[in-house]
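Shown next as structure tokens: one chain only, the form predicted alone.
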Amino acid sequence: MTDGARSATRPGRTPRETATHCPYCALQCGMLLREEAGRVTVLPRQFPTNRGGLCQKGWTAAELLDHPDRLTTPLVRDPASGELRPATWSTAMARIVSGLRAVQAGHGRDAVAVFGGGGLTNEKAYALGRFARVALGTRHIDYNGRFCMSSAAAAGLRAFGVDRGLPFPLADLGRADTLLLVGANPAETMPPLVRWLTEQRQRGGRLIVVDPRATATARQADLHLQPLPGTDLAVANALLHIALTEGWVDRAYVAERTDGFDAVRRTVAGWWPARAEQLSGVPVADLEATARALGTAERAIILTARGAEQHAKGVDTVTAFVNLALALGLPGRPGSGYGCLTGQGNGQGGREHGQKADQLPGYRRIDDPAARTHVAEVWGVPPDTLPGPGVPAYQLLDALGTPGGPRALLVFGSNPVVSAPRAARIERRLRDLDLLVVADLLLSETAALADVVLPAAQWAEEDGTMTNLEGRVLRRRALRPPPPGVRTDLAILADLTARLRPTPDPRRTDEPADGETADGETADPRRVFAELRRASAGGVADYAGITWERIDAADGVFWPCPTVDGPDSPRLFADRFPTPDGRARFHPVEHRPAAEEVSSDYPLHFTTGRVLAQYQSGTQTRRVAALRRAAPDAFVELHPDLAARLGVADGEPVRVVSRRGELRAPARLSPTIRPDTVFAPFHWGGPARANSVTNDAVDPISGMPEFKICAVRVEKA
């Protein structure tokens, strides 16, 4: 039985149980699993984050371990038919190692990429990333949290030092007098963290929420700034030209704390609130009621969410308000503070040890010569056979398949078929590839165009770690193994890295066990997290002193854990910031326009989000009955005003066109939006694909694309 799992006696059955998590969003929710009579069920289960709550996706996680869709072979496209067929492991890796060592032999070791996945556990992760550099010896790694958290985590470490979603517990939410939420509709996308903002309110708190939709998280705020899309930062700027103003900045903090405040008072100077309301929309009055809330709070929190961060000025955006915190000084201030509400199950951990395109274990930067050399000796190679940096993933899923770009693709945790920006076209990009290999749980779309596709077990059939939005390191224990056929994703690479080797060892079977290879390759995801811990140790993400047994004995371990047996880090920079003085950066930042403006013949803009009952690209979600029931199919939002205009009556289908692409679906009209803005969620592929219309323009400095605004117009279809 697994660590964790647990089995009772009870008359005429035996059930088994475990704590773990959920597997969908960076809340990380705890929940206990029980299988009884070959049937698995969710049980609520006390944990900080949700306090026993649980989200719809959360109830019906289980209903996937057993679904009929489910992969349980690896399946090789026939050369002749071009069919997707059953065939043996041996079969599978055999195909994938020659194709991988042919283009690597034909087009250099570059010519192969990994892609990789924010809901992969930690050990994978950096598995991943040592797989790619080491066994491929390839700089071409990146993964789909690029699309999530990128700006957010380039603006923190540009200020603070530090990529940390939450410097501060979740609880601190709850005790907040002023809570700003940029972007972010937690209320769909997180539910269980509503319970923090009721708790804010009750106790006599102020919630504001900034979003060009009254969300169901706006329209429970006391005040909703309803912004042109892609204007927060003019909406920022303006703020802190207000607080300027008023007399609210914390000079003593910014002189004592921070450099570079006087670059940034000189920009907002120029940011009067009557020029943010022309620019934005949003009311003088409501910015001067927010500045006052936020400037007179003993306690206020700034929290900002995709809906502020994926635009091609992403970071500047989440720059202006982080400059809004550190001059009302909040963060490292008791119960204030500045944080960014990551959105993937291991959105944080996921990109704090090696499969982003620049980045060592432990949140190192891999041009780095001191990290390149910790790290080459926790992996026993030279430092100067490490590759350098790659490029982040839209450029390198852009770059496949054309001349000088990689002819094969090997696909973890992902679906980019309808995840990534101008979707049409990275669709052609992988068909294009000499090689195309997924491992997943299910036939994804991404997946129905590869040449080998390996079933990879579910987050119930493996042990290993999640770091949730806190930067709080859980564990996520197994309830039973994987189905016969099916292998974790550690065995897969574990296996695929023995096969790569130039002299395989001779003691190797062709069909090792999924625990561990004939030459002693682990798969084993506690030794690989001890790995992890030797290879983070002094970096930004110090896993040094978390081990399981403490994670155990506690309700999760915070980073930075340096030592075994020295404390963890529920809170950041309450005496310094890690930074090499240990003083905060601010950053001038000023407003500009959209990668893509409206015109004539693409008068409307268009923004996407999520909803309540689908998660990501609906891969799983879409086949979970009941999630289907709550929300079956795609929509585009539109006002009625502009419906009218159009002649469109409410669920009628629409075509949405922009430069790149079309989207099909039904119109759903609503009062809460803009007129001159149109809405639909992303988590459905074919005709309603949302991204095949959103625009592939991206920041400078995150490589995050611009999915929240582009120029369209709206058709009966």
Given for the second form:
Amino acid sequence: MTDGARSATRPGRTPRETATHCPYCALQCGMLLREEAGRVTVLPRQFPTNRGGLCQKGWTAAELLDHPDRLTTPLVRDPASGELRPATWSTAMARIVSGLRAVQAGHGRDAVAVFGGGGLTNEKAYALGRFARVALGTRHIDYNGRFCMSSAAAAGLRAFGVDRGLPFPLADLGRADTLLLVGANPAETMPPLVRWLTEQRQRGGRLIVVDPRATATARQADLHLQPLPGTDLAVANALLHIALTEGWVDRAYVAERTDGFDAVRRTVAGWWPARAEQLSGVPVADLEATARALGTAERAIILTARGAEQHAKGVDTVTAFVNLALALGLPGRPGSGYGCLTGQGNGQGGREHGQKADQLPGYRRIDDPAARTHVAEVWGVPPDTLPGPGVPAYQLLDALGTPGGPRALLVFGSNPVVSAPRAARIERRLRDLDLLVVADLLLSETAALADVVLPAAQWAEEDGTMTNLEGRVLRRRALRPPPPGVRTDLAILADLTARLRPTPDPRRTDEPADGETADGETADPRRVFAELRRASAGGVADYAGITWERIDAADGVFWPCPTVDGPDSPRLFADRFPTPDGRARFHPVEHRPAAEEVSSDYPLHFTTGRVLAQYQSGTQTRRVAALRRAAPDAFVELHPDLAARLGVADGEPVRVVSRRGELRAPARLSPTIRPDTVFAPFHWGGPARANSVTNDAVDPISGMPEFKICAVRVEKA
Amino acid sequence: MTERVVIVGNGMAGARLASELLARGGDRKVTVLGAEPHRAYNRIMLSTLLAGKVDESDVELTEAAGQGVDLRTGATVTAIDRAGRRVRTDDGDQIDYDHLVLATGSRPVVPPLPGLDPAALPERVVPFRTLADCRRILTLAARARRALVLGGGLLGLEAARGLAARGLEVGVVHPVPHLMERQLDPTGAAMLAGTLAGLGVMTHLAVPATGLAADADGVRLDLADGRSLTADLLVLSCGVRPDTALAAAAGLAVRRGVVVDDRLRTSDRRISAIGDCAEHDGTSTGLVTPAWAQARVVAQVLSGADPLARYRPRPVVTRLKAAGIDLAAMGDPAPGGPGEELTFTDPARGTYARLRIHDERLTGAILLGDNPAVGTVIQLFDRGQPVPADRRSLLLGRALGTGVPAAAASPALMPDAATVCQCNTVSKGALVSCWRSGARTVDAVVAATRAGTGCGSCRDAVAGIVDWLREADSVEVTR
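Form predicted alone already given; the form predicted together with the partner chain follows:
Shown next: the complete complex, the earlier chain at its head.
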């Protein structure tokens, strides 16, 4: 029983209530916001993904609405003192426009870059892409989703012809006989999802988790495979090897619905289980048990997440699991398949509508002439004025301020000073810029470096849509308007667009409200969404048939949904794959070592991840009192045996040192991690910044950095 | 000038080298000459093929043919002209090389038995080495009821297990008192024999064969103890010998195998040898892992990717894994050596473990049966990493102490600070306070504390604590 339609915003009442979704992860739990006497509380809401559940992050999300740290006025860096000082919007905007103009006049249009985020609504992601390509005319736009979803996206595209995190509703997880989670820790990253895992096991299903750490999720599993970091691909190839030798490959499915199996068959013939065992440390018997559980199940689902994906071979690793799923005939079979657990709130929608360097709205390729023509028409510009593809996020950040690289950067919804790999280097790059503009609700570590900081509205102050990990398009609904002095990202973009016109319209106002600027630029999310629908029409991620009213009436709408009257698409691949010939593609993939292997100087593997009470770079969650109490500081997790050899006691400060930098944090001893591996969460900046240590090697296809493995040594601090 | 690399042999080592060279790019011309008529295949999977689980196509390996590599199958090299830097094949071709790599593999040993002529093996007597051998065995097995395997080493036992899986009655004859004597101790070997017996493989140990009689209807193997065993076929698995004929005829230094240095170069610096045919530092291994490591070194040197690459042999792990058998053996675990010894024996379940630790490192191990730590043990041995302080984890499983924490027997015993709900950081103490301040049902406690509202898995624990509080209160009232 859900209540999406019935509890739409009821403005004008006291208390005021709004049915919306959590601002954080891709599960997008349904929640109800209530404002009474100026105080906003979070109430549970039945929604098909979370079924009334919320984790501590969701319960406390409203705390930031009236937080004292909140930015309520633009800040402009004072040239004399070098400090950020409060300024009016017109001063701030004028500074931005003159800065952008100067950079582009001196260094060309591509000298300005835009960096977005996977937490932005579809409308904002779309508007940001259009702003970069049309208003700025730069090819340089990318976003932090590159650090999140890009490897699974690339693997999905090349295998299935489409990238949708889950090609089936979340509820299918509860009915799977076998569920394999690879590098996923939903018990900490999206706790309400675990309700489906519980249901799955209560129905007698088997849960198998692949993770180098015995995480909260792995501890619930029937079987936990604990491979050496960076060896998931070999594990997948060995699983397929076993499936072949045991006769569990669905030969009819392979023949009818796929291409390229023979090359994969020959590759995995070289991955007999004992070879994978020696490399990964996963016992042959466990590999066999896993292959059997998948190969003999009526309904089996394989899911990957960042643990498998954030590697310089992330695309190939995901491909190895996709190959396994295809060989077993899972994708498109009811209740079965392959999926990826998306991370950020709008990680899915954020990658569909044009903030990716090589894409236009509707998941279209920017180098496809037909796509350019279609989108240019919607945008009212000649197709040949659209720039070509830019470069992936890390490459973009690493070029900032360098000869030939961008000299100005606008950041929306991202904090790369904490979240980028090899972060100290990226911090230097940002400092080398002529102009750095950051729109955020709080003074993030990145905003603190900016020349201009723009105070942005929060999730409860704006309308729009989000697309969750299932490809379900949801409504984010405003409870109340932004506080005075704060604007929505759409309003900021509309204003900047108007100001950047060669001949500014004399009717332009300096302080536009949400709505329309005097010269026709819209900041109205409903109108932006209408344009997005037209721009995406006919694309892979076709939103043409999705309206806000339809979302309200049906607990969300699954894309593709090409017509208003036609059906949406909760389940993909039943009859065909969206490839030119309708068949899925196998790709042979081989294990290769990590970009940086351990050595005598750096003898330990370092891996990163999340903790339950914090989110992403922590800009928001570190400021919520209850979350700060639950997870006050960073830590370095290490095995007691390793700690004993290092002479380190629990709680004692340690340094984790790589070739790129170091982090300092207290040791946390745990027998749940391999003794050859150390872990740190990535939510903190400053001396405890995990990304000071991480490697900036990237996947050659997706541009995904290798966050999940590098070589370090650990010392007493 | 394009460098011409000629590889003699398209087996596990030769095919691997061709792939490694291809992966490193460059404009060299690579020619692979394989004596066998078919494409490269995985020799390790032949016992699976024998067991009838896979087809021939399933044992094919990725090969570099058609991607700039000239692969000629069914081409036997008959001579090396070192001065002219060319090789000759049996069909009269001459192929020039700048660098030649010998990957000629090994040949099965045919034991000196009366009635057994190595040059003309009887139809029902087959070695177990190549795909062609495998086909012959399969043809014979299709109409056979009983099979004998001569030789109780790794390969012989894999063949025996494969044939047993096809439903044949299988006997293994081994001249020494225990199976796999190079890898196993007597206890482990005895338990392995027991495991095999349970799978339909009988072992005849400590008894050399003394003679063989074979005709169109069957084979008879005479044993030193006076017994004679009969069967429909006999598989020979008495070890292999490096195939050095070509190298020896060309005047290269040959001992047991073709002698190579750390760069895998023979006594002629333009000729390398890898895999079973090579002898490095007095050892020719006959295993795929070192062969592939050697292929990698040669590829690194020849491609210029790492001219200083050197082959460093790593300790060998022997793994016998067939349905119903799980055996790993490595190093020297024999009793009486230096250091600590860990053993575990569970005869009822056929589980046996013997580990030897010296200076905090594993120096040898035998693991037979269900040993959950086998992956960890192999990695610790292979990488020379220090062993865990709690040695039990090497015997009883990697997850020792990391399992789901058992729920406290009674909420009364839980410390107040214990976290009941991880998702919302709710302690037992917080639940108790909530009760004390008036919440009297599970729903009321949940609504007030949010315990159980995340993943939901602590819901039972919360209900248990509420029940306990209710009982405790009612007891107080009764008093």
